[in-house]
Amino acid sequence: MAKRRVGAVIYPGWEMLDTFGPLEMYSVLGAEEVEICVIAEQPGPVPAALGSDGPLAPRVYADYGFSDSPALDIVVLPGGSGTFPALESAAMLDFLRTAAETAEVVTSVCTGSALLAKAGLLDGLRATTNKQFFAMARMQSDQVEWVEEARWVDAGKFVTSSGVSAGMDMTLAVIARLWGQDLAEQAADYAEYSWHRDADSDPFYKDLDKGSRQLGLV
């Protein structure tokens, strides 16, 4: 099989570990298996989230804009405090719909699944999101079977994870599916990462909508 192109789709206020946790796992597979790129609405530097204080963290250079992005085999869509304004971006939602048409797998971490839901891509599917802000994602579509207690949910083409570090667990499961269990184990070992392997067990379920209540969403 030809190498797969992995593309992280970022926006102002994207969460760093949501993005680089999964990309690190894919990078371990090596240049013969993957090409990794970063896409944003426009190419150039895009600031990450600094906690909940907005896009104030280090900037990462987007290799491509939405208009010149190559086709992606695997999409990595992070969450972050910037998800709120991104939900109102027609350009973002249109790009996600276009990228999903030809992608082999579309993955989201944290509140990234809210963007997929707003784009209509998760309708009729099971999905999950960051437990503290679960209501935020649920508000984007009532056509999604939202799974509250899950570390990640594999719905075939669309794979969604809980918050932040859960993206690495999800990504290792995707690697196991596409490249085999041995390579997934090697990636986890190389990263010295203790892989949480049970998709249905989420230790942070206890914090369901804690952040949503603080924001007045529920």
Second form
Number of protein chains: 2
Amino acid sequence: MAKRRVGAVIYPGWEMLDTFGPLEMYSVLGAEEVEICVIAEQPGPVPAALGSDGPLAPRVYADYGFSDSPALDIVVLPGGSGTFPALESAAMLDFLRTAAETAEVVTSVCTGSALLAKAGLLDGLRATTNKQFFAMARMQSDQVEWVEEARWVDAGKFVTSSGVSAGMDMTLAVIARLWGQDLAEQAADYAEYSWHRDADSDPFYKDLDKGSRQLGLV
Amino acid sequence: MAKRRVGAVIYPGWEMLDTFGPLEMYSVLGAEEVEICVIAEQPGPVPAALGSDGPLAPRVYADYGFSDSPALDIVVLPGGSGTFPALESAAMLDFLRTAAETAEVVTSVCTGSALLAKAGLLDGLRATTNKQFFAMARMQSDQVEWVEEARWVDAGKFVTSSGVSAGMDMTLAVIARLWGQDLAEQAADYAEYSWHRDADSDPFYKDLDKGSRQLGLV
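If the one shown is the form predicted on its own, what is the structure of the form predicted in complex with another copy of the chain?
The next block holds the full complex; its first chain is the one shown before.
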């Protein structure tokens, strides 16, 4: 297998750890195994979310726009407070459909699965999302088998995780599937990360829709 | 207390999670509590490390250069494979000394503490660093009380953590100190992060200087 191209697909108000937790775990595999790039609607700096206060925080530099992105082997799709406006972006939903056609694995973290669901990519599949804002994903499609209690859900091509930090646990599981368990264990050790290995054990199920209630979504 | 300015000080080959783990935890506090910015020697895009293969991965956009950085209340200093060349940068070491003068707290993750040690800022203090590359920090100063087994070490103004993921645990402890335990617990829950609360318990002490031996440092 040649090295894989990992692409993070971001938008204004992307959540920082949703994006860089997974990218960290892939980065540890080194340049022989992965190439990492960042894609946004337009190339250039894209601001992250400052909590629920929208796109104010550090800016990551998108290497490619949607129109000139190379094919991606692994897609990393973060959530964040910017997911709300991104759900209304036809360009984003179209790009996700196109990227998914040729990708080996499409992964989402947090509310990123709301975007996949809105794009119709999760219909008929099991999936999960951020615990505190579960309703936001559920509202995008009733054809998805939404799993409330899961750290992440592996549905084959599409792998969706719970909120923020769960993306790292999911990514190590994806690395174990694609590169083998030994390399996943080495990656976790290198990052001094205590890997939560059980996809079904979800310590944050306790907060289900806590944020959705504050937003009046449920 | 007015809101605090959190500044990540980066350089080519910065480790992604070292930087964005801590920034994520601060970001969750929201725009009323924090402003987050990124500083590098020059403003503009600065590439992250791809494992041990140097600066190849995504680029974060530095908002300020060393010469026009505003005063920082909290410094976030990552490690990464770029730490080696950064240790030779007088501009970096000078900036760290200047920033530390006015900062409330200076935090480092991973090999970031090697830079603080080289700048002379940790002399006479307890500190820790990345476990697999411990020798790299120790070589910078014998006036530091290096603590081999610690997830992080709080020496007051200077708080240093072990490798990569440990930065998140340290940051939540800093948030608890500056903003209170409740807000730190809320931040961990929001990020669905299982906070490792015990600074003295270090699951990765087992790998002490594993990487240093591979590099021939010990």
